[in-house]
Amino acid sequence: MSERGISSAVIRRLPRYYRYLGELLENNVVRISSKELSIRMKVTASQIRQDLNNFGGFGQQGYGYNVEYLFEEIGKILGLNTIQNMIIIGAGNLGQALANYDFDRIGFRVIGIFDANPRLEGLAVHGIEIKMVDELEEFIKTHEIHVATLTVPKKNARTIASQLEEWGICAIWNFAPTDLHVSDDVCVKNVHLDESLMTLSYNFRNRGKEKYSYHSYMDD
């Protein structure tokens, strides 16, 4: 099974098709059709088939999809059937709920918590003690971490993504509010949680303009 050349667009949808698929098992249903998929996800039957396809298809012609057995392939695809270690840097209230957070049914189990203020040393949170910054380059080499979570402020992020870079971090989930610059030996997803709520206020304020008006504080 070559990924080479699989457009970035399939790649996020996986996720969303696992998501739906895991639902599906959930719910006890065995096989599913391309067309009924579609319909719950809202996208084309067409869409999934070439989807899927890059990675070998999967379906029968006249049977369609096997729930556990695509759910499990998309899994392996995604890497989601080994566990990975991950640590969160920054253990502010963000930090603190991603470590609250089951990440365990998706393959990542978080071993360790950091943060520079010492008041916060020794906390517990989800059962997992917090260690200051100065002790991260030992953890990660002992415990061979190869993913962590970026809660830290702006200003911080790219020194200590530079530093996880050299201590061998390999993927780095970002929720500082800038964009990280790594080199390509480095995977990273910079999540921005204004971002994305500003768009939502675009499409809920732009939707259907022609039904009502708003006032903004902005008009004042």
Contents of the next structure:
Protein chains: 2
Amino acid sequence: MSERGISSAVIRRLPRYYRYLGELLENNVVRISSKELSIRMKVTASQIRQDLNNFGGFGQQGYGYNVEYLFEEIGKILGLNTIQNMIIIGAGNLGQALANYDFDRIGFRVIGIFDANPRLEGLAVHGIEIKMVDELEEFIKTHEIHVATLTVPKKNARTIASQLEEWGICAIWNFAPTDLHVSDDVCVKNVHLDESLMTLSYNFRNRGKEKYSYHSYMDD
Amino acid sequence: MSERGISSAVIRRLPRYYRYLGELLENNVVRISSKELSIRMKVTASQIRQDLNNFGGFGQQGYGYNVEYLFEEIGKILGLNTIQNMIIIGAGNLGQALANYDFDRIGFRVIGIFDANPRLEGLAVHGIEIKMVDELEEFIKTHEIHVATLTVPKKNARTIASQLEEWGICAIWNFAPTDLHVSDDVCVKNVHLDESLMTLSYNFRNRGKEKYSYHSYMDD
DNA sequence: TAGATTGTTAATCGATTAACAATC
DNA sequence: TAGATTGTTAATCGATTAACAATC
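Previous: the form predicted alone; requested now: the form predicted in complex with the DNA:
What follows is the whole complex; the chain from before opens it.
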């Protein structure tokens, strides 16, 4: 309770470690040193060891890390070892695309899709019939929902987010181009696609102007 | 040439400033101080002033910043004041959703959509007919393309990225869940949706364990 | 054992925040 | 002018990298 949480810089890197380890596993690589992994991932070996040691000692001196074990452990840290239920609110193009996305692979299962447009009612997306938003409260109260994905228009996003909070949702994956005003007890992860494109725009228009590479493997 | 580029931490914050200023503009707010903006955006006034002064002095002592002027200037820094052409490679759910997204608003125009599946050929998305990938090289060489959006399966992403580089594309917006191996002259901005969801998963499963809030307005 | 590589402490680097003189 | 607020320098904080003793 009194100790400082792990910095978001570290958390953001975990999925990338997980991805690289998954690929090593597919290629039947049994063990790997922080040095070897650092070369593949284009980061420092120090950073890898520091990052991992936030969560415990997963390696062995003189040997390195067992790929399968480390992969599993990072999966557990990220909560990918249990099935988590997700609902999608907003069944427009993006909402439907996400419903069709293969999130099972990382333990997430879409169990409900909602929209306000009556013309979409009952339409099946990825085998799930679209429900109307007025059924949302009942649905949330009768199901265990871990994450609510918000793919509604900007003008509706804040109102819905507040309702979600009221109904007990504590994690929102927000694709609406706005900041949500919810209490600190609710986790919000924003995916602002237009802002992502803007930073790409800046970078390629200013490439070559700076001394160092602008090419980063992180999503910045 | 010899000076250090502006840090990516600063660049990442610009779109959010742009968004807040746009909203102030809509509400007919004429001027704003860094202090007032800092309260709305939940950042420090120091950070706002430091960030902006990387690009020049946009404010006036004793007055603050003119909202419209600052909005326009940040737009120019991000390159939103000119129309930029974009193509989308991969016309699956996500590719089609992005084709329908309103990027005009920030100056981006989708002028081509490509896929390898012959069953999609000629199908119109957002008024644009899907073309086959074997037409890609010719299309790129006869059009000015600023950004190529990659929404193809993981297994095809690297091959296509290398071809895009060869054909002269210098900015790739990558949605495939893999790192691309292109030269440093090509800007890559990754959007790894599964990894975004993983960090949300970590955060809400570990909420309350740390001293400070995990709720951030940045996409971390 | 000798070599390799971790876990961890110390040093460096960069980013954020505070402070304040300049000035509108 | 007096008050407000910037632009900018200095101080702090945190994150990254380097170094190395511990140990497999």
